[in-house]
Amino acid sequence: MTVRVRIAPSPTGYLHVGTARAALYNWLFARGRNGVFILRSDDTDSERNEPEYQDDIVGSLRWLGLDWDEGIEVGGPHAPYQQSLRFDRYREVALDLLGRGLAYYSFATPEQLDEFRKEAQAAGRTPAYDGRFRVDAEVAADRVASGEQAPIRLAVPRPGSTTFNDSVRDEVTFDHDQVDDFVILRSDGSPTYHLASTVDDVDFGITHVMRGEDLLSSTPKHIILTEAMGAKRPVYAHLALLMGPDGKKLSKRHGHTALNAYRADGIMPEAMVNYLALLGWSPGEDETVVSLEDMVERFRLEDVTKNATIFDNDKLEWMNGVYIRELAVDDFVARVAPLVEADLRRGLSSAESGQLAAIAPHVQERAKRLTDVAGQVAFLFGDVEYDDASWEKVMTKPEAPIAVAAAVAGLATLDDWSTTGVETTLRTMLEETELSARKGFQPLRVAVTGSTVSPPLFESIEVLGRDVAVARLEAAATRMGH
């Protein structure tokens, strides 16, 4: 049997990190077994669908490094892979089930259904509609033929139960008293999620369905519908939902939930993939940094936990920092240069690109996000902008003008303009002025970079160049009134 799995997001919003994790697990499972990974678009909600959301789903998955063998934008033997283009097929299945007595037209009124729910709740029963207002099939057919509209419901076998072995949650049983005769085709002829998703899984030959546990209660419906179609049920694996640090379901109150927001905030795709993989799965041996290639070899559904997992932004940021430090310098520069240019709102000249490359290793070792870099290196490109808090904290102290004047005197005539030369000169300045490193160097840092937070001082001064560095020190002295 060839493993065939799918991810089926709806283009009604940007790709959620939980959906991205489900996509990753499906992809790892398929790739580790020479299987087929399918990207399907569950786009039956025409009122909420937006092309930009579809583009975001595709772009975000590709950003993560996930490819697909069949599906939207790549095609395949079961095209089209958009539910909005398969309505005729869903109606065909619904009418077939109707004709075989496995489904029926439902004329239950909203008032009847509401009264049924109230009675069930009062009696302590699950308010799962049991078809009690169902009319004779011939009578129903005549009413529809006369122009009356009605949805089609699947007739759930009663009494009975559905049991399945969930690869994550072990054996699960649903008594059919908990499963309502659910609508598969609305009165306007449009399919419900249950029908469209199940028909697609059957038609596309899906062997394993990995999805969030919020859909666990839908599984008996999908199994009953699958077997009513005469098909073999897939293997199910329901993933625990992601939680915020407060133990509640991950939502916008915890921060970002859309994958693209993390991308915009400077999270690297390699780090995000690694972090998502560990949200419910362990490669063993207490490892935290695992390559995508290693994940493919080691991923097993049996190792996925059924317990809820915390999405911790601090841990993600830490992991991102690990990946940033592992980049080759050239790769790091290539990734941050567009961000620097976006911050400057212009391109970098050849000389400026050289400056960025020179300072990059010293920024790389401290960065936690790629977006940290632009602010840290901005002092290299254009006039220095003083941070008011930094100026007030450092440059108003009595030692500041002493340090700046001595640095100007030493650097202006320095022949060995290198990190070593700059450091030697400035440490000599400390000895001559009898200033501590903090009191002597912090004013220089603010003078040349505009802030107390910057790349290492000696390297920053070297990369700036003699003329600019000395000019900034002199400008700072003037501003201090010296």
The other form holds:
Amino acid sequence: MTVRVRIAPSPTGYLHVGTARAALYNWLFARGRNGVFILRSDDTDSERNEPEYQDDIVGSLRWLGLDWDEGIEVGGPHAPYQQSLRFDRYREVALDLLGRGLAYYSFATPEQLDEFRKEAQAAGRTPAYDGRFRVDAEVAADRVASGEQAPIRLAVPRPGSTTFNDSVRDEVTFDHDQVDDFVILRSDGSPTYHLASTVDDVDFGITHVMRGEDLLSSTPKHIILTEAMGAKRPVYAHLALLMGPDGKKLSKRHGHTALNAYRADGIMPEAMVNYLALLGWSPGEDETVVSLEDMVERFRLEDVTKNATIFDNDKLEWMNGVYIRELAVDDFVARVAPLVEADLRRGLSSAESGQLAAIAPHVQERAKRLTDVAGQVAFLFGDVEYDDASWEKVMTKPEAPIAVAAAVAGLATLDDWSTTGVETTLRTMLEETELSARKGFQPLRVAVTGSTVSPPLFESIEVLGRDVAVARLEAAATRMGH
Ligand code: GLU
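Since we've got the form predicted on its own here, give me the form predicted together with glutamic acid too.
Below: every chain and molecule of the assembly, starting with the one above.
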């Protein structure tokens, strides 16, 4: 049997990190078993669908490095993989179930249903609608024939229960007392999520459904529907929802929930994938940095936890730093150059690209996000902008003009313009002025970079070049009134 799995986001919002994790788990599962991974679009909600969201879903999955064998944009034997184009099929299934007495036109009024729910609640029962207002099939057929509109509900077998072996949560049982005679086709002819999702899973030959735990209570409905269609139920695996560090469901209060925001914030896709993989799955003791190939080889559904999983931005940032440091310098430069250019709102000249490449290894050592870099190297590519607090803290001290003047004298006549040359000159200056490294060097840093926080000083000066470095030191001296 070929493993066939799917991810089925609705294009009613940007790709959520929780959906991204579900996509990754499905992908890992398929890739480790020569399976097929499908991207379907659950776009039944025409009011809330936006093409922008569909593009975001596709773009975000690709950014993560996930590919799919069938589905949106790539097609496949069951195309179209888009629910809005399959309404006829859902209708056909609903009518077939109706014809076999497994579903019925429902004429229960909202008032009746409301009353039923209130009564059940008052009596301490689950208010799952049990079909008590169902009318005789012939009566129903007549009413529909005479133009009355009615939704079609599934006749859930009662009494009864549905049990399934969830790969994450083990055995789960739902008594049918808890399961509504749910609507499968609305009176306007549109399918509900339950119908569309189940029909697609059956038609596309889905063998394993891995999705968020929020859909656990839908699963008995999907199983009853699947079996009513005469199909074999897939294996289900419900993933624990992502929580914020406070243990509450992950929401905007905790930070971003859209994957694209992490991309915009300078998180590397490789780090994001690694971090998402560990949200509920562990390759073993204390292992945190795991390559994608390793994950494919080792991912097993049995090892996915049913415990709540915490999405922790600090850990993600830490992991991103690990991945940034692992990049070859060229690759690092290729990734940050567009960000630097976006920040400058212009392209880099070839000389400037050389400067970026030269400073890159020193910035790479410290960066936690790719987006940190533009700010750190901006001093190389434009006029220096003094950070007020840095100026106040450092340049108003009596030693600042002394250090700056000595540095100008040393650097202006330095023959060997190299990191070592700059360093030797500036250390000689320290000795001559009898300043500590901190007192002597911080003013130079503020003068050439504008801030007390910058890439390493000697490298910064070297990469800036003699003319600019000296001119900045002189400008700072003037600004200090010397
Ligand atoms: N369209 C559903 C969602 O976005 C997919 C649910 C499923 O995987 O069955 O939540």
